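The chain below stands alone and is given in C-alpha cells; this is the form predicted on its own.
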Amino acid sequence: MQQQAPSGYDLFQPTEEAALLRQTVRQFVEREVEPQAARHEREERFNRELFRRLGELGLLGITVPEDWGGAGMDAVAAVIAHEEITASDPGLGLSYLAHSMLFVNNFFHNSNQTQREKYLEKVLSGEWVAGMCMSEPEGGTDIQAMRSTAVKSGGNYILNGRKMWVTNGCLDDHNPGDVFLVYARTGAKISTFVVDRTMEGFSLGQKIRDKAGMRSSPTAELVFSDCRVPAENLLGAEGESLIHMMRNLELERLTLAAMALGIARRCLDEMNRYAGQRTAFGQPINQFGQIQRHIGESYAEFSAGRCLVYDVARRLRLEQPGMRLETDAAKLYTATMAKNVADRAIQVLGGYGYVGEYSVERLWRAAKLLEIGGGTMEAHQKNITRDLSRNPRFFR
C-alpha cells in the first residue's frame, strides 16, 4: 500500500531546509542576478564575480557532503537552485549547471581523497570555474566516434584532441576555463581525466560567439596538444568513463529540466502581468479568448512539468542511478514545454515581446538549447522507447 504524504506536504519544497534554500536563492536572484542579466547576455560576457558569489552561498557544491565543504543537499535542492537562477538568467544557470553538476558532482562521486584534496576547495569556492569536455567537432555526443586519445607515458598521460561546445570553456576571449573533466580514448575504451589550466599543452581554441541564446554562459573549443596529464589525474580506473557518465547523467538531465521550469515560470509571469495591464478596445487583453488560451495552456503545461520534475527529484538518489527513464521523460517534456510557453509569451506581448524590455525574447532564445544540449529530444525519445520495451510491465 502506498504511503500517504504527511499533512501539509509541499512537493516543491518538502522540508524546511528546501524552503529556506528557495527563499535564499530567490532573494539573491532578485538582488544580484536580475540587475545584470540582460547586460551580460547582450555583451556575451561571463560574470565571474557573480559566479564567485554562488560559491559564497554554498551553491557550487550543493550535492557535495558537508564533510568535504559542500552543502550536503539532495536532488530536490539542486532542482530548486537551477529553477530559481534560470528564471532570471539562463546563461548563468547553464554555467552553474556545467560547474556544479557536470564537474563537481561527477568529480566528487568518482574521485579519490587525494584528488578531492587537490581540487574541491577551489571549485566549491568559485575560485576556479569548471566544466566537462565530451563533444568533439565531428562526433558531437556520439561517444563511439570520439577521437581524443590519452597514451600512458611514464608518470603522465599524453592527451591529444579537440573538444567542442564546452560550457565554461573560456573565461574571456583569451583564457580557457580553469579545470575540466575530459573524456578520451585509452586504447579501445574511454577514460576520464581531470585537466587544469596549469598543464602544458592545454589551450583555448576559440570562443564560440553569436549563439542564439544563453550568451552570458561562455562556450568554447578547447585544444589538447601533447597535453601532459599526471597519471594521478585519471579519474577512477582506465575505461570507466561510461560508469562516470551514467552516475551523473540522471542528475544532469533533471537539472536541465529544472532550467526549463525557470524559463517557463518567468515567461508565464510576464505574460500574465502584461495581459492584465495592457488594454484593447476598452478592456484588459486577458478578457479575450485568444489571450486566455495562451495563458491557460501555459499554466497547465508548466504545472504538469513542475510536478513531474519535482516528483522525480524526490525519488532520485545521487549515488544510486536507476531513473534514466524518468529523468529522460522530465527533460523531454519540459524542454519543449518551456519553448512553447516562451513562444506564447511573445505572442501575448506582441511587439514588446519581440524586443528585450520584457525579457521573454531572451528566454525564448535560451529555451531552444534545452532541446539540444544535455541530450537531444531524439536521444530522449530513443532512450524512453528502449527502456519501456525492456520493462513491458511499467504501465500495469
Contents of the next structure:
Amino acid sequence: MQQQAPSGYDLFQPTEEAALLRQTVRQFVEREVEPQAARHEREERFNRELFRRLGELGLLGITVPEDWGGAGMDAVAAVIAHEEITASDPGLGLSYLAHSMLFVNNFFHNSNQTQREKYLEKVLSGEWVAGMCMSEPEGGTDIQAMRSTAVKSGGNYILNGRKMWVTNGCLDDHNPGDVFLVYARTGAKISTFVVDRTMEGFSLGQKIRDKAGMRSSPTAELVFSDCRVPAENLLGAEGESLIHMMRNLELERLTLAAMALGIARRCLDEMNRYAGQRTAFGQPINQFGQIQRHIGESYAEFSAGRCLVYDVARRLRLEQPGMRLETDAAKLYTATMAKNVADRAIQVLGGYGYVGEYSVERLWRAAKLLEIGGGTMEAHQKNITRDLSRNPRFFR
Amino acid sequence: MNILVPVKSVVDVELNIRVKDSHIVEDGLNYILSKWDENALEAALQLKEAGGGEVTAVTVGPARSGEALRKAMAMGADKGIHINDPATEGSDSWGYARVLEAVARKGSYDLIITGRQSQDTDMGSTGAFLAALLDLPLVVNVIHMERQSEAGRLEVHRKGDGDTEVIELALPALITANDSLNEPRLASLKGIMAAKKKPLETLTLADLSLDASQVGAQGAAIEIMGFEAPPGRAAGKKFEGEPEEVTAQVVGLLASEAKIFT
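For comparison with the form predicted on its own, provide the form predicted in complex with the partner chain.
Zooming out: every chain and molecule, the one shown earlier first.
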C-alpha cells in the first residue's frame, strides 16, 4: 500500500524502465522460478536451463552497456532483479549474483577489447556459467594471506593453488563451472586472471555439499595445478587486483543486500497471510499482541532496510567507486534484518514454518549466508569504523 | 502485415481494491497492461515475426496509461499511439471504439487485434463495436491462429459452444484474443531499454477530428452508478458426529441448499 509522493518520485521504481523491469522479473519468477525453487533446493541441484533463461531475458548482462550486448541498466536495476529473484529462490539469486556481478560486471569494467570479444557473448547468453575465486581453504577476509601463485613462463602464467567457497564453481557433481576470475599472487602483489574450463590444469576439487541453505546454488572448491593461463588472460596489469576488487565490491555488497530484501519481503508476506488465516482460541492469530510484535517489527525493519538499499543504489555510479561506507552499512543492516524477519516468520507459522512446504525455513537457512558471504559482518563493522574514523563529519 | 493492437491500462487486481462512497480509492493502486491485451499483442508479434510488417499499440487514457504502452513496446510493438485527452474520461465501450476508429482510419492496417475483454470492466464489447464502426469482418474469442495463410487471408479458430469453429477471414479484419491463444512473452531487458527509443505519438481528440461530445462521459450511453466491494466469503460449515449421520446431513444440504441433484 503505497501512496504516491507529492513529487512523483518513487524510490523503489525511480524510472519507467525500473517499473517495467520489476514487472518483467516478477512475472518471470511467478511463471518459471517459483515452481522449481523448493525441488532444486531439496535436491541440491543447479537449474542450468533456468539459468539460460536469465540470459535470454537479458538479466545476465544487466549492467553491461548496450553496445556490448548488455542491458545497459544501473545499480537500481541490479537491486530490483536480485530482490525479485531471491524472494522466490535465494539459491538462484546467489548464482545470478556470482555470475552477473562477481564475474560479468567486474570483468567488463577491467577487461580489454580482445578479452571482451572472447568471453562476453558466452557469459551474457548464459551458455557459460561464471564465478569468482577469492577465498582459499586457509583464508577468506584476510586477502593478504592469499597463497595461490601465478608465475610468468613464456606466453603463459603458471597458476597453482586452491580456491574455496566458489559460487557456481561446479555445474553438477563432476563438472566445474565454465569461466572464473581468479585472484593469485604475482610476487608481492595480487593479480586477476580469467581462467576457463578449456585450460589444462584446472579442475573441480570437490562440490561442497550439505550447506545449511542456498542449496540450489552450487558451491565448489577449485584446484589449479600448474594451470597454464595465456598471458592475454591477465586482467588489466599485474598487481591490479585490489583496484578491480574495490571497483566491484560496492555493487557486490549492494546486490547481496538486495537479496536480503527479497528474503525479508517474502517472509513478511508469508507470515502476514498466515496470521490472518490461522485461528486460535476463536480468532485469527494476528489479533494477538505477541504475533503483532513479530509482524510489526518485521515490517518496520524491512522498510528501513529497503529505503537504505534503494537510496544507496540510486547514488551508486557503476564506473566510479565512492560508496564503500554506505554499501557496507546496507549489507550489514539488511543481512541480519533478513535473518531476524525469517526467524519471526517461522515463529508465527509454528510447526508449519519448520517444514519445507511453507518456504520460510528455506529462506531462514538462506539468510544466514548473507552474514558470512561477500563480506562477513565483522568485515563490514571494521570497514565502517575505519571509514568513519577517517571522516568524523560523515553526515551532510 | 500492419497490425493495430488497442491496449488498456487497468487496475492490478492482485492488490486490494478498496471502495469508498461508491468510488474506487485511487491511492495505492497499481496499473498494469490488461492481460487479454497481452495475448492480442503476442499474436500480433508472432504474425509480424512470421511475415514482416509493423505492430502499432494504441491506448486511450490519462498520462499513467503511457506505461501500458511502454510495456507493449518493450514486448516488441514497433510504435505507440497515446490518446491522452481529459474529454475521453468516463467513456463507455462505444466511446472508446469511436476514438479507436478514428485512430484506425488515420493509418492503414491489415488486421486489428484486441483482447476479448478488458480486465477491469469485463464488458467485451469494444472490439465488436470497433469492427462495426470500421465495417470489418469480426471473429471474437480466437483461440488459435494459422500463421501460414495465403496473402490477404487469415485462418483462425474460435471457441464456439462445445466445439471449435474454423474460420477463414479476408483481410482487413478484426479479431479478439482469448487467453488460450498463446503465452505472452516477457519483456526482455533489451526490449525495455529499446522501448524508450521507439516512436510514441501523443494525440488529443482534436488531432483525430473528434468532438468531446461524441466520447467520454458526455457521449456515453452507459453510466456507472457506483462501485460496491464484493461481499466477504461466508464461513464454511463444519460437520461433527458419526460418519453415517454426517453423510446424511451433507447429502441433505447438497440437495436442499446447493441443489446439485436437480
